[in-house]
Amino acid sequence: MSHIEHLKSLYPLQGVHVVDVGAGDGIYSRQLHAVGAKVTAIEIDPRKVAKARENLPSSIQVKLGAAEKLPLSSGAADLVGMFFSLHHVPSDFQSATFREIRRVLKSSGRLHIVEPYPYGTMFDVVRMVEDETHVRTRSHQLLNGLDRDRGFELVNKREYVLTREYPTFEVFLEKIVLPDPDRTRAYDAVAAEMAATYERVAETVDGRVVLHQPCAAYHFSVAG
């Protein structure tokens, strides 16, 4: 299960405006359009922005912004994305990520937010270098109570596993620490535990050495 795939059988993609809020270097934003989506990517981090300005199509509009204030005109969105971001925003933060997002949809717009959970082999290791033990679980609980009073109604919620295959630690060290400073300069510290605990959770599926993060995607509509 991809989370794009997923997001497809809830809401046609094709020609629709998606918003891909928190979109890193845009490897989503790229899935989204490749499905007939018009995507813009929002990113608050301005080498990320560059990088995925240089790296995704043309047709896809980058630009630089928080999810607390998004760069965009009220109701011009179909739907809005946030895939694996939303813990990554600053708790103050949260409630005026809702309210701009309620402000950019359409009235018969959609929000898709996908949040991965405190725990899976893929948590296991990771969390050596950066424990989001706390901000992942605010987050679900955040999503579990999102109601009216914020503007959007519950249409579907579905948890299933992510699976993303890393051949070797090193490949895992280049692709998920060393882009990261902050995963970096903590890395020294754990570097011969998180090798270790790696070679002991990584499972080999169908001749692919694998992770696993258990993660749940909550579909909302706008509430009338």
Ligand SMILES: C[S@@+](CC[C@H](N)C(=O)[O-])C[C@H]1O[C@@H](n2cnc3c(N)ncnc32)[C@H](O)[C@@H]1O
The other form holds:
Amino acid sequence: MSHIEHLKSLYPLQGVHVVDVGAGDGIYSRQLHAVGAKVTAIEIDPRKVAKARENLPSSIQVKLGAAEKLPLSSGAADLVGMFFSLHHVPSDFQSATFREIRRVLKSSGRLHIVEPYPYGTMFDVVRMVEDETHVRTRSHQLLNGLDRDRGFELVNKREYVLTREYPTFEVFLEKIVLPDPDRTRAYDAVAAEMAATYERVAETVDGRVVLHQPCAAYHFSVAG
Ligand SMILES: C[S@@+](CC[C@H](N)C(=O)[O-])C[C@H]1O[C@@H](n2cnc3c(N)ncnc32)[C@H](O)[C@@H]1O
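Given the form predicted alone above, I would also like to look at the protein as it appears in the form predicted together with this ligand.
Once more the chain from above appears, this time first in line as the rest of the complex follows.
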């Protein structure tokens, strides 16, 4: 299952304005654009913004900005998506984030948030340089309690496993550890143990070496 495949089954994406908050390098902005959405990508890290602007199709607008203070006018978006990014927003800013999302969504709009669980083979390896057990647990609690009082109504919740290919430990390092300065600093102390964990948990499926990340997708409408 892919995030966009699932989202597409819930909401028609052709021609609608989708805001991808915490877009990173823009992997899902690109996929949303490919299925016909008009995409604005919002990202707080200027290095990722620069990389996304360099690599994404020019019709995707990439903006430097924060989830808790979205650089968008009110009622501008049909759908706001957050893919594995809510748990990165500091807890003090999460209420403001939901207020901001409510502000930029049309009254017919949708909010789609996918969060990873604190388990799975991907988590087993990543936790050695960044243990997100607490923030991921807190995000799921928050989403399970998000209701009309905050301006949203849960339409659909689905759990699935995101499977990503990392053919070697070196590729995993290049994609997941080295782009992040904090993870890179933590890596030296756990290098051998981390490589051994990757070798132990990585699975070969149809000739591809993969790690699995279980997650839940929460799809909300705007409460009337
Ligand atoms: C795990 S990455 C996910 C990136 C992308 N959505 C993906 O799934 O590949 C989380 C992203 O959220 C961004 N982020 C963290 N705090 C943010 C905030 N307050 N506002 C916007 N983006 C934020 C990070 O810089 C990072 O790029």
